[in-house]
Structure formats: C-alpha cells, structure tokens
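The chain below stands alone, shown as structure tokens; this is the form predicted on its own.
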Amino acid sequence: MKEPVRIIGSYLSPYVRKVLVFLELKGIAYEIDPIVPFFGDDRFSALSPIRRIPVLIDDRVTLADSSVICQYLEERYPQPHLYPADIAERARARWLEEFADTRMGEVFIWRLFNQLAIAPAVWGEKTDASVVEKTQSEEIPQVLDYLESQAPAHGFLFGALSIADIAVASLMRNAALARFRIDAARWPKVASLVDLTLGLDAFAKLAVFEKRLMRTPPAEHRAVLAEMGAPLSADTFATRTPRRGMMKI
C-alpha cells in the first residue's frame, strides 16, 4: 500500500485548500505539515524555491504549485473526473482556475486577507484601511462582475463539479474568513455557485480546522491541529522565526 501523499502548507491557504479538496474528493489519503510559508525552513526552500505553498510529495514526484499538483492528481487518479471532458470546456476551466489563482488571489489574499489577517498575525503590522477600502469598493466588484458573467444561473460552472468551481470557492472562502460576504442581490449567480461549492463535505471538513486556526497564532497551529485530530505528518519544515518570500503572490 502506498504511503499517504504529503502536503506542506497551511489549511488557511486557498491554494492548499484547493489541493486538499481535490484529495478529499478523489479519496486519496494524505498527511499535512501545516506550515505558513513564511515559517518554512531551508529544507522547505529547497522544495519550494519561491517559498510558496502547497508542496506535494508522493512516491513519484515533488511539486510546488497548486495547479500543477491538481493536474497531476487528475491524470494519476482520474476518478472522479474533476476537469471537463470537452476540450474547450476543459480549457475554459483551466482559465477560470488561473483567474482565481492570480487575479482573485491578488485581490482577496494580498489586498484583503493579508491586510486583515496575515500582516497583523505574522509581521505585527497594522491594517492599512485605505487599501482595504479601495479593495472592497473597486477591485472586488470588478472580480465579481467578471465571475457573474461566467457563472450559470444554477449549478456548477460546467454542469458537474470541476477544478474551476473548486478554485473560485477556495479563494472566496478566504474572503469569508476576512468577513467579506457576497451581495447576492448584485451577484446572484456567483453567490449561488460559491454557496453550492463550499457546501460540499470536502470543504466543510476543512472549515472546522480553518475556524480554529483563525483564532490561533501561527506558532501554535501544529499543536492545536494535533489536539483536533488532523492528519499531521510526523515531522515538520517549520521554524519559529518568519521570513518573507521572494514573490508577492
């Protein structure tokens, strides 16, 4: 029997969440080293040279990008399919995943979640209210307007659940953790899509850990998760002193 897949990265990362949901949906056993990337040691840098999460390690490969990881998992463990079968729809799903990872990541993680959660907890920095206000009044509406133009009136983006739904919902989960709520009157299709996707058991299972970690200093995450019965790895790449990564996103 193969060893469980190992994932390095925090439950609070939307990119880690995307991969963990993928693993849950495909029924693949995994263990997690739940580090915030700023606290990764030199061994972590060797695995993820731009110091980003998640990292996947299994019996064949080590990968350090969530989109590459999900594509690998889809090809190695094809059931259930989480990419559309039609070539055009599959390309569109990958594009929406990219839009989530990059544009939504920039807006919801680095301009909102970073200001309200990461910067105060990791670096002891004060929230820049002007950045948060501009993000909420200008940038978030632009993102949601585009998603509203792409989303169906009901159900998932391509009929069946796909990587696109998972990626979008993973980013919106962080927005919710930063106390942002979608205006369902203004963006009804996006609100319906996100509610449907986050309502899946795979997301709900992870939300239990996320809620607790939001109230826990990063240095104590592993101990708290051990108490909660999370599938922790035997050892960790964590240090107690944070360092910044090479790239903003």
Second form
Number of protein chains: 2
Amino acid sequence: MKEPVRIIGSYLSPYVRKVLVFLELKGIAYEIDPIVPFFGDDRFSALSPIRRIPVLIDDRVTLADSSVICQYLEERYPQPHLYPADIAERARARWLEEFADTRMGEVFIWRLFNQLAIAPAVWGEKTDASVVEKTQSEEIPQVLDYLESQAPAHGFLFGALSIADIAVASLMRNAALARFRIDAARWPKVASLVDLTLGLDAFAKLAVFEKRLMRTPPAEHRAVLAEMGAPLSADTFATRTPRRGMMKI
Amino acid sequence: MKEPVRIIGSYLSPYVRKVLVFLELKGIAYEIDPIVPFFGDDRFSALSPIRRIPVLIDDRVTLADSSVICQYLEERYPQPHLYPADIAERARARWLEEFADTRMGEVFIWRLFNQLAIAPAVWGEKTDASVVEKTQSEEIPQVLDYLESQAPAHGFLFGALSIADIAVASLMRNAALARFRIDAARWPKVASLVDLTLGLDAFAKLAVFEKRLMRTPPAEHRAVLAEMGAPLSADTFATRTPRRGMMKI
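Next up, the form predicted in complex with a further copy of the same chain in place of the form predicted on its own?
All chains and molecules follow, beginning with the one already shown.
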C-alpha cells in the first residue's frame, strides 16, 4: 500500500492551506508535520532551501513550493480537475494564484497577519499600529479593487472551482483570522467569491484546527493537534528556538 | 494572419530573457516593448498590477508573470517540449525554476546586479561594497552549493533542455553581465550546465542586445535597439521618470 503524502507546514499558513484543500478535494491521504517555519531544524533547511512551507514528500518527489505542489497534484491525481480546461483561462487562473501568493501574501500576511498575530506570538513584539493602518487604508483597497475587476458577479472565477479561487480564499482566511472583514458594499464580488469558497467543506474542516491554533503557542501546536485528532506525522522537523530570515510562511 | 506576440520588458531582465528564449526556441513571432519597469507608465500598472516584467499580450490573454507565461507558451505551442515528460521530473523542473526566479533572483539581481548595474545607472547611486562582499562570500556559495547538489555531471538537468536549465541560465546571464564568474573548480557541474545553456543560439542572439544595453542609459534603449534591428513594438508603455517600489525586474 502506498504511504500517505507527507506535508510539512502549519495549518496557519495560507500556502499550506492551499495544498491541504487540494488534497482534501482530490481525496488523497496525507499526514502533516505542523511546524511554523521559524521553528524548522537543519534537516528542514535541506528539504526546503528557501525555508518555505509547505513541503510535500511522497514516494516520487520532494517539493518546497505550494504552486509547484498543486500543479503536481493536479497532474498526478487529475480528478476532480482544479485548473480550467481552456489554455488561456488556465493561464489566467495561474496568474491570479501568483497574484494571491505574492501580492496578497505581502499585504495580508507580511503586514497585517504578521503585525497582529506572528510578531506578538512568535517574537514577543508589539504590533506596529502605523503599519496596520497604512496596510488597511492604502494597500488592501488596491488589492481588493484589482480582484473586484477580475471576479464575476456570481460564482467562482472560472465557472467551476479552481486553483485561483482556492489561492485567493486561502489568503483571505488568514485575513479573517486577523479579524479583517471585506466590506461587501465596496467589494461585493470579492466578498461573495470568498464566502462561497471558504464555505466549502474542505476549508471548513481545516478551520477547526486553525481556530484552536490561533490560541495556542507554537511549541504546543503538535500536542493540541494530537488531542484534536489531526492526521499528524510520527516525526517532526521542529526545533524549540525560532529563527528569523525565511521568506514565506 | 495572427499578430505577433507582444512582450513588454527589458532584454536585461532575467525573467524577460526566460520568456524570449522560449519564444525563440518554439519559433513564435514576437515584438518587444523594451522597458525597464521603473519607467513603466500608469497603463503599464493596469496590465501588470505588481509592476513586473515581462508582460505577454497576445490574441487571447494578458499575463504578467514569467513562470505563468512559459507554462502557457508550452501548452499553446507544445513543440519543442521544454518541460520534462515525466510528472515528477516536471514538478522538480518547476521547483528549480522557482528556486532560480526567487532565491537566485534575490542574490544575483537584487543584491549583485542591483548594486553593480541598476543603482548607478538608474538611480545615480554608488555601489555599496559591503553588500557586494557579503553576497559574494556567503549567499552566492550557498546558492551554487544547492545547484551543484541538483545538477548532473554532464548535460542538462533533466536530459533534454528544459525550463529549469533556461531559468538558471537566465539568472546566471545577469551575474555574468555584472562580471561574476562561476568558479568551475568549486562548482564544476553548475559551471558546465550554465556554459552549455548560455551557448545555445537563442541565448547568443539575445546577448548581442544585452551587451549593448549595458552601455546605454535606459532612456536611449529603444533608439539603440531600433538601430540594431531588434523586433520593436510600435508603441511603448515607457515614461521618462523612474519610479521605485516594484518587486521584480
């Protein structure tokens, strides 16, 4: 029997979430080593030279980038399709995934979520209110304006659910965890798209773990998840002391 | 008759180079608006919301990320194949492309090339010798050690030429333009891979323009390229005043 796919990375990362939603939707068995990347050891650096999560390890390959992982899962396990069938739409879906991962990542993770959640919980630092204010008044509106220009009036971005919806919603889930709400009067299409996508069973199942981890110090994540029945891997790449200097969570 | 593909972006960008090499190898007609992204106008921001180059515009789609563009070109114009046929090798090739674009980009473009070429030419600033020194003594060796661990003794990374070789070589071409040479005694596999790839006709053809542009102020790039017979687009998204604040060149 084939071993389950191993995923290294925390449930609180939007990039891990994107991959876990893929695994859930495609019905692929997986186990997780739920580390926050700041706490990865040297073996983790060898697997993920940019110290990013998620890392996927299976019987054929080790991969350390969520976009590459999702494309691989789509090719190896085609059902259900999570990329548009049309070549031009598929390219646009990948572009929106890249926009979500990069630009929404900068704004919602590295500024908003980092200031409101990571800095206090991991580094014991105070939130910088001026960064939060500038992000909310300038950068977030630009991002949401662009998405609003790309989203349809109803339903998913390309008709059927795709990588683009999943990537956008994965990022917006972290925004929600940092208590950000989309103004549905100003950005009705984005608000509707995100609600629809985060309402899927795959996202709802993961949300249970996410909520609990938000109230749990990183060093206790594994123990708490074990108690909750999460599909944990037997061994871990975690250390007790966080390091700075990696690029993506 | 179909219009040629339009590419927006300078010959000096490794990400533009990757796409141009794809177009050359696949024999697709193209025209280029050779802007340095710092000089893009507001219409450019609308096409490329992260203000990245290259942008591809054709009869079906507008795309603003080099990895998404290359994958699109492969699907629309499959011959010759530039991604490995095997699913796991294809995923590893995409991972190495991501490593090149992100980590090699940070080290070779944002530190080395930026300090030695962009800062003096675009912003009129002095090179910071301490940044160059740290990059050369610490970061570059780490990157080359990792690539050396991935490269075969001879030939391309996955047998036939692929996106992985093209991405790595495109970045190393900028390193060469900043007068960096790989120590072939220390990293023989990487040195051999890069030589082999940069020796391809597609790279050599572009190198003629690159060399000349290195000695030309950005405002004169278009005029010089016109003189040299480059396939220029009729209109341009360039402005005369550079702006800071974009993410990739």
